[in-house]
Structures are given as structure tokens and as C-alpha cells.
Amino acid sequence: MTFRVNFLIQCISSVSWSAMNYGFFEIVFSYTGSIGADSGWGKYEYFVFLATTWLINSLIQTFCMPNAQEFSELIRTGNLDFALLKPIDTQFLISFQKVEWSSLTNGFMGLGVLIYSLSQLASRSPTPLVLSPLTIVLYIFYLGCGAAILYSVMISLAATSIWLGRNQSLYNFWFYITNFSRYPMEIYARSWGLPLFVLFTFVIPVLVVVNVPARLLADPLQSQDTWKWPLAGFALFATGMSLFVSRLIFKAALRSYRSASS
């Protein structure tokens, strides 16, 4: 924020991107009432999904992305040596030493779209949406789970810089992988999309990042929902495993690191 004009330009760019993205789906829903027959993702349900995507991505881009992008520079310049010598966990220090405040703009946009969409769902007839305090708590909790999964993917990609020397394609890999999480998982669960559904649900679980919290809020869990409960439970398992595996990858990468003085 030291360079104020640059900060304002970044904020304006983020707002413009979000507004165009929102406008695009307004156009889409002017031609159809839902994304997929019997998927449950109507216009405002999907806008809850879209807002959830922005909230999670804004957290990652604010607190993690700028640090992960600079990890290869720490290796190239030898400044990783200084991080290793500090009396604090290296992964924590590398992951959260800088904050990109302008990226929070998308989060505020997402919060606005979320409140608007929920108000529309709450006033619909004949089945208005009713949110309980437990639903809101679960939503916030699974937002954290989604952010943790994306962080795990990001730190794993960043750790490969130790083996590759420089990983300038980090953001490209990140975009390609997380791009699948921006759409409801139901659209993949058929035809040739099934391999993608399996890969990005059970191997690299990016599909549960947004789908679980958005579905919890737009269509809260009921006792008769036989598939939503296992999905919510799997999201917890996927979060724990993602953090565990990414920790193993980061530790293995550090063991391969040769300091600038060696």
C-alpha cells in the first residue's frame, strides 16, 4: 500500500473483473433458469456459489499467493538461508510473510453478492430459504477448509522450485488446476467429464473447495440428504490429507535444498 496509485489501480482492476464476471452470468441466466437440469443450481444458488469462490480466492490471493510466487526468488538469491535460520517454522514464515491487501477487494465483492443472493433466496416463494445459526457456522468452517485445500496445492507447487531451480509457471499451474473448482461439480459427473470428476474430487480435491460450503448455504443439509453428509465428511478428510501431504512435500523439498553458502 506504499505505492497508493498502484494499490488503487489493483483494487479497481479486481472490482472490474468481478463486475464483468457477475455480468456474464446475469447474461447466462437470462437464457436459462438453472445450470443443468435438476442440479439445484438456480440463478441465486449459483450466485452464492460464485460469491463463495471469490471469498476463498481472495483469502488465498491476499495471504498466500504473493509469498508462494516469491519462493523461487528466495532460492535463487539464497535468502532462503535466512528463513531457515529464524526460530520459527519455515513453512509458516514462507507462506505468510507478506499480505496483498488489494486482493481483499474480491472478498468484499463476494460478500456483497452473497448477502444479495441470500436475501433473494429468503424471499422466494413458495419455498423460502431459512438459515440456522449452525448452517452459518458450518459455512464459515468449510470456507476455511476450502482455503486450506487451495493453500496445500499452492505450497506444494511452490516447493517444487527447490528441485526445478525456478518455477515461473507456478501461477499457470495454479490457474489450470483451480479453474475446475469454479463450477458446480455436477457438471463433471457425466460422460467424458467423469475422469475429471474423479481426479479433482478424490486425487486433487479442488472440486470440494467451493461446492461444499456453497451447497451448505444455498441448500442446507437435511436429514434426508443421503449424499450431502458423506460429501461434507469427505471434505474434512480431504482438508486434513491435503495439509498433511503438502507438509510432506515441503519437508522433502527442504531436505534437497543446498544453501547459498554450500
The other form holds:
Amino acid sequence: MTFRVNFLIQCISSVSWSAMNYGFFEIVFSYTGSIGADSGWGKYEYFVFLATTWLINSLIQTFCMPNAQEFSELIRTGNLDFALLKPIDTQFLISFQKVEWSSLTNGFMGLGVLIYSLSQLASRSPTPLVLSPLTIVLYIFYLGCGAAILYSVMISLAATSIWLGRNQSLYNFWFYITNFSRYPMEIYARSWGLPLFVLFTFVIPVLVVVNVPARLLADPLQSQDTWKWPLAGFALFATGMSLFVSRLIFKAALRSYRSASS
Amino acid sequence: MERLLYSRALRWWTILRIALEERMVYRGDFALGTLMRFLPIITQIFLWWTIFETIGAEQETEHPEIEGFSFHDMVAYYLLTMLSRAFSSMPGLASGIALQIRNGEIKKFIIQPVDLVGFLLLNRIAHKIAYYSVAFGPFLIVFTLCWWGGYFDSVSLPWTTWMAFLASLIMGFLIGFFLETAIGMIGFWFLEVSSLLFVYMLLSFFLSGHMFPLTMLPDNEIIGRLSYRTIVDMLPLKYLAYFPAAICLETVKGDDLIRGLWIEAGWLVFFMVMCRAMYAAGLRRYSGYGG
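Would you generate the structure of this protein in the form predicted together with its partner chain, following the form predicted on its own above?
First the chain shown before, then all remaining chains and molecules of the complex.
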């Protein structure tokens, strides 16, 4: 809380970014009833999706992003030596050292949009959405899974800066990969999108990050949804695998670390 | 007189050449970065593909349109805004000026017979030339691919449109330059402009038409006879991305096009004058300490 005005401006700018996104889809939905015919992603279902994206992103930006950047810097300056010497798991130490609280504002905004959209869905006329406590618990659980998958991608990317010396495109890569997770996964499942769909579901599972919790909560297809549960099962597996593989990558990268200090 | 002019030209040429050489050091990284920048287009293509398909199903039409844009036009629009942003975006310009003001480097422009704005402009031109010579490859690859994909089917470009497109791109570059320089000059009054710059960046992303075609903005009147669309239409930000793309897709044509170009020129003069005035006022305020 040392730089209060700066903190406030950071909060405002992260909120305005989300507001712009919201505005964009508000405009899109003035032209169309849903994203994908018969996909069930109507306006408020989609806003649940959008809010979920913000929630997960704000978790990542608050807890992981500042640390991943710091990590690249530690490698370049050779200060990683000190982290390695400490009697604590290195990955744990460098992953949760810093917290960027201002990014949490996006999460609050997400929460607001989420509650608003859910209340709209719950009062929709033919088939109102009914939320069971189990759904809410599962939603929160899968938010955690999504964050864990993104964390794995990020820590793997950050670890590559050991090999590359300095990884300035870390941010860019991160942005380009997570960009795919921002929309319902069905939209890629067509013609030349199929390889992308397979790649980002099974190899780098960023597509399940937002899709699974949002699908569980907004329930766009209701009882006709045949792949909700298989997908949720797969997401669990994908989370485990991502954490495991990123751990391997991190360890392998540490083995090739040669200190840069004098 | 002739000698003076010659030496002056030589001086600016040297500045341009040095800046150009400086920019070409990391060209490999640069080309790869440019190619990667097209990646977000892929997600956009799928999003709009789905949206247009949905609209087609809802309205039971073979050729769904949004404000005159077909799906292919929409993809072409995004590619063209990337091209216009390649002209009008000025990475690091405003923050660089603010930094120079803060750390006192700006002093050298007060002492040396080199004009700050002119120097920066030449530097920027060099930057852009270097950028295009490297980015030409990636742009060509993506545009050719999309051409084959049929995304540019409605772009015909008769030579008058072509000239207007070129003019709007060049003016877009200059507006971008003077606007960002003026923002950088705010550094004379405030020490830190980075958060201000971030807000500007966000606004320009939304209001320049980089995010979606500005004609999609709601047309219902909010204040008096003004709607969101008319308000954004009056702002200068649309010349940074939307306007050139709209010319190329012939969304803006005929009298509207001519008027648009004149207004763009007007904005250009406005920002040039503002930039000069702010520099002069800033220098009066500025005090440099130390050696």
C-alpha cells in the first residue's frame, strides 16, 4: 500500500479492460442470439463464461504472473543462486513470493458479472437455471483446476528462460496460448480448426481451463449435454498431468542452470 | 544559404541512417515476433465464423451480414487494422519522452542544434522502415494465405481508393506520432505517465476500431441526437485503425471518403500544433539540475 494512487490507477485500468471486453460482447449479442447455433451459449450463459475467464485470469495475475516475471529476472541476474540455497522447494519458493493485489479487482468484477448473469438465468422463463450446492462446489473446484493448468503452462514457459538466457517473449507466448481459452471450445471444432482443438485440449489443455467450470455452472445445453461429465473427468486428469509435466520441465531446466553471477 | 540547407539535410540524413542501423540489429527475433502477432487473428476468425453462422441460422440466410460486413469482410477488416496499426502504433514513444524528461536527457536537445520533435520523427520513420522491411515477409505470408482463403473477395481497390488508402495510412502514422509525442510531453508536468499511457492504450484499442468495426457500435441516441456511433465517429482515434481499413473495404466511399480525409488532415494539423505548443510550454517549465 505504499503507492496508493498507482495502485488505484492499476485497479481502474484492469477494470476498464474487462469493461471493454464486456462492452464488446454486449455489442455482439445485439446482433446475434447466441454464439453458435444450438450451442446454448446465449447472452447470459456466455457472460458466465466471460466472468469465469476473468476469475481465473485474476487468480493467475495476482499470484503467479508477478512471480514468473521475477523468475526470468532472477535467472538473468544470477540471483537464483540464493533461492536454490534455501532449504525449501525451489519451485514453491519462486512461485508464490510476490502477490499483485491490484489484479484481484478483475476477480471482483468477474464475481459481479457472474452473480448478475446467474440471477438472469435463474429467472429465465421456460426453464430457469437451478443451482445445487454440488454445482457450486464443483465450479469452485474446477476454477482451481483451471488456475492450476494455467500455472503449469506459465511455470513451464518461465523455466525455458533458463535455456534461452532471457525470455522476453514470455508474456507474448502466454498471451497467445491463453487467447485460445477465452472462447467456448466448440467454435474450434470445425474444418482446419480441428488440429488446434486437439492440440489445445489434449496436448496443452488450455481449452478445458474455462470451458469446464463455465459449462458446469451455466449448463448451456441442459439435459442434452452428453459431454459435460466426460469433459469434467478429463479436466481432472489434465490438471494432474499439467502439474506433473510442468514439474518435470522445471526440474530439467534447473539442472541446466549455470549461475550468471560473478 | 545553399550550404546551410545542404548541411542541414546531411545532418538529418545521418540521424536517419544511424537510427535505421540501430533498428536492424535484432531482425530475426523481430520477424518471428511479427508472425506471432497474427496468432490472435486465428481465434478471432473462429469466433466470427461461429457468430456469422449463428446469425445465418437465425435469419435463415445464406449470406449473413453485420452492418454490411460479411464473414470474409470481417476477417479482412481485422487483417487490415493490423496493417493500419503497423503504421499508427508508436511503441515506446511517449514513455521514452517522459523518461528523457525525468532523467534530464532532454537537456541535450536544448543545447544541441537538433530539434526534439524532428529528431523523434526521423527516428520513428527509421523504425518504421526497418519494421516494414522485416515485417513485409510475415505480412505477405498471412495476406496471401487469406487471399487464397477468399477473405479479400470484396476488396477490389481501384487506383483512387488505393491512393486514399495510402494517404490515410500515412496520415494515420503522423497522427499517431504527434498524439503520442504530445502525451509524452505531459511528462513535463507529471513525473509518471505510464499509467496514463496505459489508459490511452486501452481507449485507443477500443475506440480506434482495433477490437471490432466501429459501425457495430449501437446507433440509439444517448445524449441529445448523439449516439455512441456518432460520438466515436467524431474522435480522432478512429484514424489509427478503423478508417484505413474501412477505405480498403469500401465501407467509406465517395463524398464521405473525401470529407473523412479532410477531417483526418485537420486532426493531424491540430496534433502538430498541440505537440509544438506543449513542447514550448514544457521547456519554459523545465529546469535541469546537475551535470
